[in-house]
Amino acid sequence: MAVSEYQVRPGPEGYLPPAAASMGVELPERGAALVEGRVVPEEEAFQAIAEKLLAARNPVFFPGPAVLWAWKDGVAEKAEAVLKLMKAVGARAIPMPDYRPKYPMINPAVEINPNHPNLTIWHNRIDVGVFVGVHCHYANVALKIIRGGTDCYTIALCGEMGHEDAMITLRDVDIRKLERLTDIARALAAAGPLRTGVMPRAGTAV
């Protein structure tokens, strides 16, 4: 397997940052993860995520439809696990908009709305953002826009194969992995403060 030297680091990288996949970054196999474009053991990524979140001034989770609505068995329990992780690292949540298709009828004035996650990052002064329960097609575009225009450190907790355009990505994220991450974060928090300061908060968040 080819090893990419391209690092997926916080931007701003410009209006047209290259897709990390086009720069040779490959999705991890089962049991592995990506940290800034490098394939690492999953446990290393757990530790890196917990450290980033606990050191952040304004960590924010962006839960998507896959955890916001109880659309199948197990989703409500996964959402509870996300809430526990957020509490462990002192993060807020800004839910993703309802970007699900509205077939067969849509209201164009409402539904044709550009994807501008960079505006949310800027207006809320978010330094670490976590995508969880966001469908891959939406996350791939949003993560690239964020890297292109902001210095936000992005983490993708993906239920599928992960996202090359996040600074850290875990794949196959289920309740067990969320609980493992929460346990690591709690242990790190108990060992001593990593956070150097709290960013004044602006805007309205849930």
Contents of the next structure:
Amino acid sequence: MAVSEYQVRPGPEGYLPPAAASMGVELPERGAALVEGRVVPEEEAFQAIAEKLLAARNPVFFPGPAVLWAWKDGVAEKAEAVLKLMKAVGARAIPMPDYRPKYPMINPAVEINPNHPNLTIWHNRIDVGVFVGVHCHYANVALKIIRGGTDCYTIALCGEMGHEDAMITLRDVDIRKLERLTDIARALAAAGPLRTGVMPRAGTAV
Amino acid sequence: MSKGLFKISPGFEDVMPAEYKELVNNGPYGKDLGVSDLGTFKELIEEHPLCAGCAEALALRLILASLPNSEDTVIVGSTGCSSLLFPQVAVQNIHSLFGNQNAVATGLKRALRLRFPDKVKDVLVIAGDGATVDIGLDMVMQSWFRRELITTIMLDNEVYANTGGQESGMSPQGAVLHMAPLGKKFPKVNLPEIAREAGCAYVATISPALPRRLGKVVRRAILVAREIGPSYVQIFCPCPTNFKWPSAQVLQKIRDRQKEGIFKVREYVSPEAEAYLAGLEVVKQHDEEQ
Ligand SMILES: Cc1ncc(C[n+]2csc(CCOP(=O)(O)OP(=O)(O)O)c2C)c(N)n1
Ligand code: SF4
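How about the form predicted in complex with its partner chain, since we already have the form predicted on its own?
To see the whole picture, the full complex is given below, headed by that same chain.
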């Protein structure tokens, strides 16, 4: 597998950031994940996600239609696992109920829309955002816009193959993986507070 | 789409925007509602960016309130004023390339029948007159010739409104428009007649000045397209912005045109469609209520 030098870091990366894929970032194989454009073992990504979320000033989950709506068997259970993870890291949710391009009627205080996710991020000063249950083509659009115009650190918990344009991407996320992530976050939180400025604020130079 | 799609996952109810909660709790999905129930349920259309007093917007609101199966309906639209409104509509919809709407709807309907053979999935085309009678006429007529089971609704605002006022096939003879300063030299195309000749089993002309009849017509057109053959509804909804009418007068203008006999409410039902509709209890009941 080609190893890309390109790092998928928080923006702003200009009006039109390049798609990470076009810069050589490849999606991870099963059992692997991406952290800032690098392929890592999944366990390493679990740890990085938990750390990022626990260190965040304002971590927010963006649950998409595939998890918000109990549209088929198993979704309610997955939603429950997402809620547990949110609780473990002290995050709140801003929903993405559908993909209608509601601009300029979008109310960024109550929802996020993939066509202008930056508005919601600016409005709520979100430093770490988690995409879960968002269909891939819309997640791709939104993640690129976020990287283009904000310094938000994005994490994709993807039910399919993952997203190069998120700073951290996990693939094939199911209930088991959500529970594993929750356990790691709980253990990390129990070990001591991270949200004290120990970690650099997302987007600032390290 | 199944009705389950409109159930919020437990635990996320609190974070959902109010309009979605309202749609779930008080929307028309899975209920037999119609135009006469307007005001008692959460409508499928949110605020929209069309001009004040737009007759096309009113027509759309009435169409949406009349869908017999909104949760399992897909609307195929085309470029034009209505396409600015579709993003605010809570029904599955596809924006197709200008004029291609009936070709897209044909493919969609065929695919849905293969994928969901045991389910009723209504496919509805809703497009402007320019998209239907001019640029898209080829695809529109081919879908009728081939007896595709779709309903075509033309929003006849008598002009290419969204591009600033060119004459369309449906502009009346003599109409002087922003981009047709010499006046139109030909009469309106008689598409209802063409539709009948081309194989539509149900054809109707109506206007939003007659809301209940509009609801009835749309319903009947959709039901006929489920089993019998293609259907066509032409909704007379002239554009106040391009014809320079005060927005509050649009409905009166439509009524005047009807009185003058320039616009006529008409309905053609093929014998087969007639028998089919007569056999449907829901239609009878609904018609009585209207
Ligand atoms: C393929 C293509 N050709 C032309 C256009 C330009 N165009 C956009 S809207 C429009 C007119 C639409 O008129 P009509 O179908 O009557 O709808 P209205 O806007 O009047 O509701 C045209 C020609 C386009 N968008 N795409
Ligand atoms: S231009 Fe005419 S048809 Fe278009 S939104 Fe305005 S009033 Fe309606």
